[in-house]
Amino acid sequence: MIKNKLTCLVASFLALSSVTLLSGCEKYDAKLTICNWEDYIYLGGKENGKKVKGIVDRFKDYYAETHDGAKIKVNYQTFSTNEELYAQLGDMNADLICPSDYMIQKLANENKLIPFSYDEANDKYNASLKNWDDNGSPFIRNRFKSEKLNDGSCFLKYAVPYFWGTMGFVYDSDYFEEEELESWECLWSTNTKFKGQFKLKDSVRDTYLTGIFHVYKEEIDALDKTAPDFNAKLSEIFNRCDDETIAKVGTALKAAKKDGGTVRGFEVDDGKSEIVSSKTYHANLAWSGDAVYSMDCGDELEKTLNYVLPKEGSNVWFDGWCMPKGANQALAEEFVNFICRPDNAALCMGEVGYTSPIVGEDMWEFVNETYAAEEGETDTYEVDLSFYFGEVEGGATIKIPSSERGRQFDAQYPTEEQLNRCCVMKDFGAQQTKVDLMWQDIK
């Protein structure tokens, strides 16, 4: 069994879409506004029948302590998908903002965002964020310096990373084997076994992607896994979305859709539940910490799902702090540094099932808490993390029980093998549109 396993939390946080963290007609010396992801940060508990201070009170206590007790107001908002937070980004008057990789390059192309304090050429930011600097996995560090804006500089002049993971499928192992969802080709299969058992992304780019690796199928088969510009190749296979990529998708897709084929329908947040209990269905495409979510659920009504990550590729996202036009730099800034301090990086991570950038060795205890095999337990699988971890005291390497193969540690730590690929969604330009106008007629 899984130590200290991740909390299952019931999804009452969902409502929140406009909170003011503090209330009540106090002066403040600050004021701070945020608007993130829904269910995307530590909210505090009871921990021994004591309650337990969140990230935003956190805050305020560590706010007054370095600033001779002054006292700042923090309002905290949510949104749930990249496009609604575009549509309504200039009437919330934000500090912060939490984005994913395309919409990053979206908005800092748009010149919609304020830069961090970041030395590109010594991959350095200011003492602001020095947690950062010291914690940042060189792994997550060494992909956001690779992927470039449109004025040739990297993601972390923009964004600082928050949280990250794949997008694979979460499924009832009790109704599919492993072997039938590992490639994308399941969801136009036509053994009646797959008929209606599938729920997709009502998200436009996470939908689209699962099309990509049907259409070009063959050409990504035929790529040199082992060369050093495999990923590269991969890459621009799968952001294609010139005319003829974008019919053909919404072909394959319509396929999968119609009456008899695979697919159910589809859903944003309400499939990580839906398939704990489902009977009509029994595998959803699943951001990995979604997946992480369900599993820890189905695992406390005795019911075993499993994650499952394509061999063809798939996609690896990133979700980061940034600061729209307008904002208080340094106010963010000083947030964005409290929340990349291990302990409470590894706090967010142990609420929300994503996986954090953060490492160190506060990290390294959690996820070995967590996770590890007992001492002497003899049936485990070895795990190097050291890609991804760098240096920590006796070595990245975990031992997993063999139990937990294609579960919560799998979906949290993908191997570095499996990591290359995997692929960032760039900004669709102009093109989005027609995405966009596809993706309506096939809903």
Contents of the next structure:
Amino acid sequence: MIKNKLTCLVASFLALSSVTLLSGCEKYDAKLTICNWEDYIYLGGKENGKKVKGIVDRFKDYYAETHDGAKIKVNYQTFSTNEELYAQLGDMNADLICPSDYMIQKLANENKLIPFSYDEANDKYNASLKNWDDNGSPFIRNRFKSEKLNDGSCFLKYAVPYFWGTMGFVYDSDYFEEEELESWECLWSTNTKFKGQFKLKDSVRDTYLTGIFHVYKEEIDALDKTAPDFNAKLSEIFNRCDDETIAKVGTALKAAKKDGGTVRGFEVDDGKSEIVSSKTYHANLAWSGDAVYSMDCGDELEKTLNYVLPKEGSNVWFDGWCMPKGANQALAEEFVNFICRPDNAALCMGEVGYTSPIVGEDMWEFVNETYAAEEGETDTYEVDLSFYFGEVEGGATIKIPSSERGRQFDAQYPTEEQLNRCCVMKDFGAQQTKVDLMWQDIK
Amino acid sequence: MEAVVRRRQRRFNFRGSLCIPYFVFMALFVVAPLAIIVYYAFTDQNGLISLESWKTVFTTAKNWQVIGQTVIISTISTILCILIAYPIAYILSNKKFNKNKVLVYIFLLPMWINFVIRTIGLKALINGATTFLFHFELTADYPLVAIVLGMVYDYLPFAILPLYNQMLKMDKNQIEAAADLGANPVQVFFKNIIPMTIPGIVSACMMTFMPTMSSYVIANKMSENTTSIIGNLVAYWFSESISPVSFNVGSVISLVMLMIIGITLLLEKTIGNKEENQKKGGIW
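The form predicted in complex with its partner chain is what I need now, so please give it after the form predicted on its own.
First the chain shown before, then all remaining chains and molecules of the complex.
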């Protein structure tokens, strides 16, 4: 009797599950798999009680419109570190991924990416990426163009920029003054005010650079900041990873972390929320977009957090859309083109907090709406963004209220001079294992 | 008679066939992964046989420090767990206090909540307490102590349960008899109760010692990512490193961890054998 009941149960369960499984098999004409960073796209939300569609849903509509009502299935996945993406790349059959500069370099050099149809001489993609060609920031184009891969081609051949940012300190302005944090040396300060006040990134790539700026401080200070090849020279120092440098950086970081040092701990994900309410430490090494997030959260709690880009220089990083081998090229390009449309880019930027490399009227409007001073406000400072936005109607200068200095706007749009002091990371290559061992030694 | 035997042999062995899923499971999820780890541990990035990764692991002083640190943390956590769990289990096994086993459930209740969340909660709690009382934060200033606290907190239920189970089986008459025949309470405890609960103690040790070796999330949370245990090393090489030899080095460290656990299992066996007469419980 019991056996019968059991059989019935199992049978009905199987029947049910097969029904649900089959109903999951919706018919679609195309399928696109995207693997993006967590919290790195606008996925919809509510505005005035109404549901607003996210980028993925908008793309589905757009695809239907442009393809006579054809249905597309978008499989949207996320990853949390470049390294994780690298390890899983083979298993996920993605059509589009969004790694950072040094990972793009590594993947391209290992021949794991499909190039876009990029014409380097004219700096143009073909018609399928028209939105980038029309709206890509001139500054980002130049910067990306000068970064070469092993085969001599530039980054743009393998990646269409999606977001970019810098790395600096987000800090509690009630505790620290900007001058105290404007040099990386603050991490090695013996002042008791700095003891245990910093959290660094639990990611060797990012924390390594703080050590570089400390170890080679004299050499960096001696560079001629006005020379045209200043950035190239700084980049060379920035990306050093010979045995001696690794050892020196290791010693420096250990000194910062030891008992009584300035470093309280390491984090990669929870720091951006922790710094908002932290009463025990008051500065966090942060990517500019996370800094914007922290500052926004702080504003809600009436705590003023600021962002500072140290004067010696820092890292400027890019995340770009890449197509791994085996991707559906046409579909992937269509999505990239769609997300490069200024209105979509502005939507994502508003949600994510990082800076979009897309410019154009919509974007300029978005920036002005978000940051520009009200008319009639007198206590303002002017920022010239023409190097970044190119030509905009009425000139690309924006007036920002002085109270906003060192805050969201400055984090999202550093000046040209600041950016000249920022360098792009290169893959450690064969030295990777040694860097890993150094990093474990610190922790 | 012969015919019966022959028929039996030909008959499909239903009971035996029930083991097949188990063997398939073991082969797929225990033997195969282990084989892959061994393969990676003894090859280099090109798949050629090499001991390079072993050299890398054992010539790095830090690894020795982490291994030592881990064994110490695990041992202290285990001892503390037993010391705390023993009286609790004793009280719980006393039917007077714990009529409906409700108390047992109360002690197991925290296990219903995800341990990462519990650990973050514990961290906030002890940091709040130490800042209020002594003006320092335990996790930042004494990460090793904080890790031990986290481990003890998270694995205490794993120590209570086997001890409780063993104590339920204790022969109460023997304890009474010992007291009647003139043993004082201390003697009763050491000569009677402890020997009767040895199997429970051994399995409680195993249940806490083994996971404390590898649960690096607790170590991360309780030390603000500043202090590593073996689990951290393994996790780093497998999920964070993009070095070409990351899997090889990670596999070697995994094997080292496996060996340490193997040694403790052997220890358990020798202790268990000595107490063969008492061995009624074993791992619950």
